[in-house]
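Below you'll find only one chain, the form predicted on its own, shown as structure tokens.
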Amino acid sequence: MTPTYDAVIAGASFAGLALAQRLRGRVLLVDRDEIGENQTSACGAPLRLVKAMGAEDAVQQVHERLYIYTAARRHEWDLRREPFCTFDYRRFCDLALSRSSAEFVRASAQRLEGHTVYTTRGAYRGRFIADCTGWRAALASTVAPPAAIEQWRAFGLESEVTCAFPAGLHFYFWRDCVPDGYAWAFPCENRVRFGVLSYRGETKLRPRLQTLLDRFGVAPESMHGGYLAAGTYDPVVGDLFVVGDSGGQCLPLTGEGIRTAVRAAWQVGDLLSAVLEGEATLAWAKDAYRAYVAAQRRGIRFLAAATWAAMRLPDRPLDVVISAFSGAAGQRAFLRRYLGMFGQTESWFP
């Protein structure tokens, strides 16, 4: 007989374990690695939305500075109103975990058909099914085009390393680095994590972090990295809800998907705890996400605007653009919208 859950979740990353801690019911994670194995974010997000997460244990450093750094100078932004952090992620994720009732069983979600799922280690149904599974999608790609799933993709790679380092997040635009992204450098106590970032969503990245891990004088430790997936379809798939990288809700520019996962998934937890205690319908809870999602397409438009300026304007007028949002009235301006995008709605019910 097949287990039967109020949720089956494929994904236990940040979408997953956000939308797990918000479900009210049964519920069930399926993930192909352990809870915090296979790490592929640089993990900085704010320290609220850590907080909040039940994770502030794994919280390594505190960030009120973001540096961002052309071929001719540097640029300071205050991020003091909303300070970020950079953490360890699988600490992070046995905390999430702890805060949740749900299960967790280590299998690969396989496809989806009506309401069940098909794993490795058998299948699963649910009266909801939510794909948190990342850029791949392993859900909504087995019920639904191509086409409908499609996303824009870049593609990081990331080494931490020892060494002592500047508070703040840097980022950097250097182009013998990353000449169609950039590169970023953010501390977390006596390491620092150094990454690249192609917009192109070119993979060999290898030589190009090299690049920059000499201009630091650091040797390479072990890399990880991944796909950043931007595009917000339509994040419901038949009755399959669609949740952070797989429903290509990472920011484009920035490739900061972190929060934008974990309040997607608050949202989802919210309308689908209203439908279980029967507040609302499957159909409302389904048009609420849709109209969340569509909400920030113009946000994103506007960065993916600016992903195309930075991609191909030459050194000397990219720093023009920069240095004209990076005064007092407009990095409040820039700071204001960007981390208002997938905010959270403070009431649901018509």
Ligand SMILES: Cc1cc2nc3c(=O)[nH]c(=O)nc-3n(C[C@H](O)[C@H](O)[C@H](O)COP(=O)(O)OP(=O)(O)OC[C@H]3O[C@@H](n4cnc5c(N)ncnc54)[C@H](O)[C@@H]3O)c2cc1C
Second form
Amino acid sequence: MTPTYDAVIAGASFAGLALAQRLRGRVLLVDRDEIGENQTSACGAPLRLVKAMGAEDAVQQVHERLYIYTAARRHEWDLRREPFCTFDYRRFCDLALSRSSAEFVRASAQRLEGHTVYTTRGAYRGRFIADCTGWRAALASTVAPPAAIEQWRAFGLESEVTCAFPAGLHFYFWRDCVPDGYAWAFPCENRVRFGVLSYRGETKLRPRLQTLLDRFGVAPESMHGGYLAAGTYDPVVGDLFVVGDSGGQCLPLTGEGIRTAVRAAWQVGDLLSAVLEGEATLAWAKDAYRAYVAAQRRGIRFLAAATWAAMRLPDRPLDVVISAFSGAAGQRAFLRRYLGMFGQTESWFP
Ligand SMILES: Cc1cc2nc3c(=O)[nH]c(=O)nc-3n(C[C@H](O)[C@H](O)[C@H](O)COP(=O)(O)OP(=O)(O)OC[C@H]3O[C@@H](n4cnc5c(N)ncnc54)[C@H](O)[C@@H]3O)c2cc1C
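The structure above corresponds to the form predicted on its own; please give the structure of the form predicted in complex with the ligand next.
First the chain shown before, then all remaining chains and molecules of the complex.
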């Protein structure tokens, strides 16, 4: 007989773990890798978010400043109202998992039929199903036509190396090194995550990363990377809830996708828990999640336009635009809107 759960979640990274924490009932998490094994991210996120996931012990360094470097100069942003941190991915995942009562199965989710997820370890049935498998959208892609889940994909590659570096999150718009994207340096204790990103989704980024590392006089250690998926198409396919990068919820321009994945997952967790407790119907939860994602579209369109500008503007005009947002009032206005994206909307509950 097919094992049956209240919810089956494919993918046990940021979105999957956040959803498992919030969902009441009997929950199964399915991931093709062990929990925390497969880091793709630079793991920079708001400190408050990491704490709310119960993963404060994974924090490596707190950052109250963000620096944007253009060809001409450095712009400093104040993050003291919402400090960010860099954290250890494996530890984060272990701590987040320990905060949920979900069961875990290591298996690759292959397809969805109705409410049954077929995996390499057998089939599992759930009253609710969520696809949290990242840009591959492993389940959604088996039930939705490709056009319905089309994503815009950037690609990032990074290497974590041992060296000293000033605190803060550092972003470099250096065209000689990253012609269609940006580079970053995220310090984490005595190590630094150096990375390069191509907005166009160019994957052969090793030479660019090498150029960046040469500039700082450090040698690459192990590398990791992957796609960042933006799109925010309809996040409900049939009865399937699509959350995080699989729903294209990574933000254009900045490539920030941890906060958005976790917050969208919390939203879905709260909605489905209300259904489980008989307070709401599944149809209501689907509509509420659709409305939640639709409310992000304006901000996402703005960030997509800013990405377009960042790719195409020559150095000087790009510097002028960044300067315009880097004054105290510009920073406050941008950060208020930006950090408000994918916020929580408790008021929707019936
Ligand atoms: C180089 C790089 C650096 C980044 N740095 C940052 C950063 O500093 N801050 C930030 O906010 N964002 C960052 N991002 C973006 C961020 O990593 C993603 O937006 C975020 O990981 C999305 O979380 P998720 O849970 O949706 O998907 P993922 O983190 O991609 O997790 C998907 C999970 O699904 C599993 N999976 C995949 N296929 C299957 C399958 N068929 N069956 C079962 N399991 C499956 C995977 O093993 C994985 O555990 C970065 C991205 C890259 C590529």
